[in-house]
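Take a look at this one chain, the form predicted on its own, written out in structure tokens.
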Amino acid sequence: MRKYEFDGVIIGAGHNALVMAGYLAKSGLKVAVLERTAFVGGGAGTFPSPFHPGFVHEYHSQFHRAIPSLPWYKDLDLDNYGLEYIYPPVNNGMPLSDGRNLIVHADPEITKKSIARFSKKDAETYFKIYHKYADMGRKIWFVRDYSPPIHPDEEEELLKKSQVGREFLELNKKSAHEMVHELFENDALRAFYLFLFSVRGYLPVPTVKNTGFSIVAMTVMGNKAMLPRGGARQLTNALSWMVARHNGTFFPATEVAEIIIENGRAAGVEAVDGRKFMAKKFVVSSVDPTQTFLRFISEKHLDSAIIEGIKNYKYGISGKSFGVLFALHAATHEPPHYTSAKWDPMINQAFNTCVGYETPEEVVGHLSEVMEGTPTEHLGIQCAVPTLFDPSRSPNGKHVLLAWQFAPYSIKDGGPEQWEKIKDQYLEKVLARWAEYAPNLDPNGKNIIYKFSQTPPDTERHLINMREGDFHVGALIPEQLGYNRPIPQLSGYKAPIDNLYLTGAGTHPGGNITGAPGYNAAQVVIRDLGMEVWWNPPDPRKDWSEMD
């Protein structure tokens, strides 16, 4: 069977696997990328319609938040690609079921007047954290995000040194819920402010310590969603696009079933039809840590301490399903008509739409039935019409409808297998609430083309990398963020092997489309061949030390 020599070998083509071989491939390293399946992308992943030609859907990526000013992007030269990403102004919208609105717009201006309807007191506290707390996002928790790891302790001692730094700390200390009760008076916003930190996926539910200051990092980011023009999978075109021009080569319809250890070091890639992918310099996984450990590598390479660590790493909280999704994909001639409209036209035109939850009380009671394997009765769901900013996406002016709803990936008493049983009925379910909101969308209308639904164990069997539905490829709980992503032993992007590195949605910062875990892990491969870092990554021991 044919055998490949590459400097280095990348298991997996999402979009931290392609962020990495980029900048590996631009240092001038000869990369292979090997993808499983016959597309690269992984969850930024774009697909034709089931049903009716012209239609293309997302089945995980959506929202993507501030990419064209993300380090990366500029780095790689992403602009000369053919990327385009499309910027709506009304960035977020909440109807309420009393006929009045929420508008988050890209303009805070315009946001402020917003709240102001329901509360001038929200209103000018929204403006003063937007612009209070840009700056110390940039400085804490853009520099967190965009560099490995660094022990919780030291970590804590760094930011201790500023008066930043310990504001920081301090918010930090609360957890979500209270931070929305002691920053806004108005149960709408609270609930708005908890719903956007809940479907960025952190934590089982929002009551839980330490979360503050996410709060304060939706108020600041919570207007910057984006879609690329096409759909998610123009970003990993892009990618690919760049690292084939540096020489990258990419093998898809590639399954792997072992990395190749020889004399204690990672030396390549074996596929499951026997082809060799050997690596000179090193080997790196992009894929979730369960496969990565105890699929591709024999137990015999292993500490029995790592082996016990992955075998307890959660997704979704292992049987508590936290961080996973019931999805509603349909075609519409139409895009929705909300009754609210009348108080605030421009929530016809929101990206990013919170539709039934209205109290913080909601909020908190659906996500902990959903934690007891629950589908909730008492549907909130986070609902786009792309369309509205990307016709390309459908044909002669119709419209494409997601809808996601948190859900169990095991239902009680049933198993991941009820989903089989109860999923067009969970569908119609859905799309009635959002037609309570919206009556154009009615079930039993002429506006729907057609619908369809994807369960927990739909994205699962779509994307390996999400086991149990979890879309994060790993819970975001305390015991697995930062340092502790995957697991400590694996803290920075390493394996205890040499020349074998981790990337991908398992390492830290997680997952969502933000490049971090791939542009860190270039960093430390880059350092580890004593090659020069011609990026300017943050550096969190100086830029926290210079603090004031």
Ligand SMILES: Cc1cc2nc3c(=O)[nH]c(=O)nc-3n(C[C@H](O)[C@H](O)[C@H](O)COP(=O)(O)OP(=O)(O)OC[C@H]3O[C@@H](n4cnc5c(N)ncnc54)[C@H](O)[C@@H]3O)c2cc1C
Contents of the next structure:
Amino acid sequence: MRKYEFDGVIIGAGHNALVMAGYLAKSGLKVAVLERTAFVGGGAGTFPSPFHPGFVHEYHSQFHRAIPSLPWYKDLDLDNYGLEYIYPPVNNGMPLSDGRNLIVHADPEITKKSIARFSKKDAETYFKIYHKYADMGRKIWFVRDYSPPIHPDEEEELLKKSQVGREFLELNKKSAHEMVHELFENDALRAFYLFLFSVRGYLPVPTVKNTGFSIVAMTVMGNKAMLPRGGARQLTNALSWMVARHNGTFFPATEVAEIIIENGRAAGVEAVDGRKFMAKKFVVSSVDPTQTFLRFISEKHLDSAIIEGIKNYKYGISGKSFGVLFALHAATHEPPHYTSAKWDPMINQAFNTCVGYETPEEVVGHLSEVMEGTPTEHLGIQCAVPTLFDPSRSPNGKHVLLAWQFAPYSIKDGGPEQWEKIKDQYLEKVLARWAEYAPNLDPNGKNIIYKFSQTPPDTERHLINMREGDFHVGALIPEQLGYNRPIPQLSGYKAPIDNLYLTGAGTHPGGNITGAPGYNAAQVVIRDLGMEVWWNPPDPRKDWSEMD
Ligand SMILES: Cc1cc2nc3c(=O)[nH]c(=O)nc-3n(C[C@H](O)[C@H](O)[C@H](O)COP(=O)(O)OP(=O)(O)OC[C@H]3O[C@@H](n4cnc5c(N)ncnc54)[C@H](O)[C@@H]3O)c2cc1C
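Could I see the form predicted together with the ligand next, after the form predicted on its own?
Following is the full complex, with the preceding chain placed first.
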């Protein structure tokens, strides 16, 4: 069986692995990236329609946020690889059943006007937060996410030293639910904020403490959703071309079965077909911690506390947090025409549209049902029509539609298998819910060309690291966040085996298309190898000590 040799081997080719490979390859290291599926890109990978040539669908990430402003975009020269982001001005919209709607626009002045039609006080509050806290987000949230995690006690001590740090700690003590009630008086706006909070997969129900700042972050960042021309795969295409240009090698259709450990150090990996990929300097796993520690490594190399910790690591709903979705994919002749366009026509141009949640109680109620293992009958869906902004995704001016409903992976009565029995019926319900607000989506009308579902088990079948369909690859609960991710013994991207490193959504700061786990882990490897960190990563110890 063939044997290869590289400086380093990376398991998985999602965007985090590629960001990390980009830094390591640009540092002059000879890197190999091994991917189980036939495609590079993981959850940033667009797929052709199973029914009609010319249409493409996102089975994973649809909404990318502020990507060209992230440090790795510039460090890895992604502008040179044909990647182009489109920034829809009407960033978020929420139609209401009474015919009104709320808009979050890229221009905060326009958002303020939309909110003012519901509450002048809330409009002023929105505007104040938008400007006041942008700086806090950059100085604290960004620095925390884009650097290896530090112990929460040290983090608190550092933040307490400055006025802005103390204010952050105070804001964050509250729950997201308390925060929206404290800040805003209008129920629709409160629901809108809680929806934006939930769809990022943050923590269990929004009533959990220490989530307050997320609402402020949603105000500042909530209008920055964007999409790459051609689909999410264009981001990972650009990253992989960059890695290849720096002598990186890709092995698709290569499922890793084992990490080879020789003399106590990670010496390479073995694929399921027996090929060996030896690594002189490092092995990185970007996949779920369960595969890394319970599948790839023999128990005899691991401390029992690590084995126990990983066995208790929780995914999705079983972790009582949200990162599990049921998706409707469809193609239509026309985009949705909302009844509430009479109130404000901008709703027809919204990128990220929240349909069906109208009060904070509804948001919390839906999420509680899902947590109990019930596919909710009171649907509240997140919708997008990417072809409004990127006509390259469909032929002849037709449209591609996507709607997500939070859903349990395992249904209370019947388990995950139950989805096969109910998925067609549930798909109709999702579409019918959308059509209540946009009647030209009537499931029995002529507008729909085709439609199909993606259940939580489908997500897991496609990307096996998204266990239980969890797009964060591990629940975002306090015990599994920051310094604790995936477990405290494995904090900071290093495994307790020489030359073995971790990255991916199962490490700090978790899932979504942020590239942060890959960016942070690259720094750790380069420092361990005694090489120069040629980029300029934030440093919380320094940056937070210098805040006013
Ligand atoms: C339905 C859905 C909607 C989403 N929407 C959004 C969104 O709008 N915005 C957003 O920011 N994020 C979204 N996400 C989340 C986002 O896709 C993930 O958080 C992100 O892809 C994680 O990136 P990663 O690089 O850590 O891992 P992944 O992208 O999961 O990549 C890991 C790779 O490892 C491979 N792999 C697994 N096991 C092995 C093995 N044994 N050997 C070799 N390779 C292996 C997998 O095939 C995969 O390609 C969504 C996800 C889903 C499922």
